[in-house]
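A lone chain, given as structure tokens: the form predicted alone.
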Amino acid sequence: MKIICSKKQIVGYADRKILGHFLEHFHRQIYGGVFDPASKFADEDGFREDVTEALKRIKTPVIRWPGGCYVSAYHWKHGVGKERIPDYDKAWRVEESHRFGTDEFVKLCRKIGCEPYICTNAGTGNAEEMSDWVEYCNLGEMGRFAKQRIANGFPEPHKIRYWSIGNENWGGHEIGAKDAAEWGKLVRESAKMMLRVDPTIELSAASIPDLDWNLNLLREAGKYLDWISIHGYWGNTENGLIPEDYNSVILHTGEDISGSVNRVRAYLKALGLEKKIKIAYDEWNLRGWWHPNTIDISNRKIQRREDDTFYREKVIAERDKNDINSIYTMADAVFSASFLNTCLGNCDLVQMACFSPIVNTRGAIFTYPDGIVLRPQYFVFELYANYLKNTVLDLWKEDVPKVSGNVSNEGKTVDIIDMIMTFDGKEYAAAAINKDPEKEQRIDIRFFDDMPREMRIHTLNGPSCNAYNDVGKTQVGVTVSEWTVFQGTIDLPAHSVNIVEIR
């Protein structure tokens, strides 16, 4: 494969909001997650300080909470001062304490050094009641919200910069969903009231790479919106356990991610607003979250039963099954980086993404009671947080290897190799992925105005592509070589992501 690198051919400027997260009250993401006060790890607020520290190493940029399909049914009032009472959460049917609620939320924010977004209540919720919570986070003094933080203990505005109006209330599945007309209407006034209580902050509104949806969407509310978000999962799980096999995992790393970012771009370019309003890909990763008999009224006569085994057994312990270290293998890390390169091919549109979620279910941390396992696709954050540039360069790629297959009986094809140049104004930094399972594959990479001097390669790899960490068990990670003499070849292992410094 031949690349013809030049610093004056610039796609754009890369925003660090893509390397964020996602953050949902589901199992055991926050309780027993990154809020753990029983926990050795604990500190004096009850964050476990392991999973901090290692999202601080990451250079975590922004979280997003508190759902996800949970918050379409979530009140935060309930969720500050002093006397918190439980609920029931209808989304996935537990009792929510809400001893983690949006000063928490606040706090495990500062504490990362990270941008807190918020994700309103659009389901059960309404305009009023959105606009109440920023006051509460952003205002000094004025009103009875601003009034009641400050009487919480936190005299100064948590200043939220980052709010969406709505979770996937385009889907059957969300509480609240919503149609194409009652949605640009909803957004349309709750972002008016938003606004009004503070013009600085940026809005999203949930959304669906949709023509109908989206022309009606942005016809109602699009001068109002900075972003439009969008989710994605791709492949599949059996019984929440069998994953995709390698070869499978790497066909969705093409079109799959590429189209939505395409599809929307049009729709906005139809609008006249691509320049107005950015993506945020606020919900991704490789797999859905096994969550079965959440909505399930086929087995109303078993649910009836006066003992709970079926809640217990195949609602809430199957959950359980997310957290199997073995799923997650080589296969995440090569797709995360692909979408994140994807992301980055597209830095003038797509500028925020949060990996979904953040720890436990399918993040790239899982903890235990001595400890933490960093997975494999955790590394990937790590890599492209602290190595990659801010400007993203256009490349000229030739000879470029394939590979095909089919997925749901749908022929693909997808390049084995995906390669992002970024630059800093003196020294270059790629993220190269190689995808094949089994071969090594070298790049040759001419500079057309530059001629660099040497070089470093970051690789994240196992002893095979289903390598995978677990507790007491290492198989993935990264490894640095040497700085080398550029001769103008790479040679990239199997099943890798690498970072390529070039100086």
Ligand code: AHR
Second form
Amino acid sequence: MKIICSKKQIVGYADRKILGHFLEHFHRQIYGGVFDPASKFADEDGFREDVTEALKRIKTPVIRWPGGCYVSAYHWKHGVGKERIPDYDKAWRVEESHRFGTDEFVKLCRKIGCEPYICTNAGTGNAEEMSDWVEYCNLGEMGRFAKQRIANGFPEPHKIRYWSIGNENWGGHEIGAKDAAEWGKLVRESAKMMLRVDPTIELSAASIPDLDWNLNLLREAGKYLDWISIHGYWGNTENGLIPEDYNSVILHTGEDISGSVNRVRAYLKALGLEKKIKIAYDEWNLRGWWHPNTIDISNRKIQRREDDTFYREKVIAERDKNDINSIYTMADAVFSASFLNTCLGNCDLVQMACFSPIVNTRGAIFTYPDGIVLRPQYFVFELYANYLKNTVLDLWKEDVPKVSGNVSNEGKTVDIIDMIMTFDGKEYAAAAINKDPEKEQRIDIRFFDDMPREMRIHTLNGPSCNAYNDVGKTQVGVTVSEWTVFQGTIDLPAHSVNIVEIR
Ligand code: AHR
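The form predicted in complex with the ligand, contrasted with the form predicted alone above:
Let us now look at the entire complex, which starts with that chain.
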């Protein structure tokens, strides 16, 4: 494939927040994930230092919390103050201790050096509860909630800038689901109250690439919003826990991802909001989380509470199967890099994305008592965060090799090579993905108005497309070449994610 680029052909400027992450009160993301006071890695605040260091290593820019489905019945006031009375979590059908609440989340973000992003309860909650949360976090000392924060040991406001109204309230699976008409009104009234507390916050609202939902939401509340929140999980779990094979995953890396962005772009354009509202893809992962028998409780006759074998074995224990590290292979790395390339290619619109989640479940970091496992997708964030530049250049591509899907994939076709070029005014960095499961692919890069002299390649790969990392087993990692003369042609190994530094 031949690629021609010019430093004058600029797509836009990448926002670092597309390398953000998500943490929910589900399974071992919080308790046993980032927060584990009994762990030998715990610091003075109970956070696992091996985890916080891994999050710093990928320059985490923003973390969204506390949910996800969890938030739609979460009352933030139960998670602050000296006394934390446990609640029954109706979303995930477990007990929530509330030992980790708003103040602990802010402490975690300060430790990592990232922005906190709070998703509010628009399921059972209301405009007043949401705006009270903004009072608690962002007012200096006015009113009862700011005074509560001070009494809880935080004299200075937390200054939380990013707030989302609701999580997936469009879906029947969500507690407190709404229809499009209800949703527009609730977002409008919640936004009004939250902005009256702190007009400087940036507001997002739960959305879906659907015309009716968005037209209603944007007509009713568009003038109050800075972001529209959409989510995406592609690897099906309908066939149980067995992950899709590598080739099926690759077929998700084209229109399946870009289509959702293009549809939202069209809605924003239709309402003249494309310059005002950006996309926060604030939950995305190749793989949906595994939690059978939780949301669909139609077979109520055999499901009961914690005193029942079915509950323990078929509801709770099933969640441990998210922790099988062999599920997460180079397919996850190639898909994640393709997703981020799509965000970069649409960097004028997609300016936040949160990998869902970052610790445990389907995350990039797996914790166990004696350490952590960095799954293949972790290294994508490490490469993109540490080597890509901020200006995204347009590319002219010729002879683009494609892979097509079989009938079961509706004959889908995706490009085998996926590449983004970035620039900082002096040096270039390309993110080049070879999705081919077996064959090396050659690219030929030409600069229309520059003569770079040398290059260095960071290659994320493993011995096969199904390579993975596990406790005591490291098959996937990054190798980096020496600086060599830049001659334009580069051979990309099969199933690899590469950052090519060019100067
Ligand atoms: O499977 C986890 C859930 O996926 C999140 O809680 C929710 O936001 C999304 O539907």
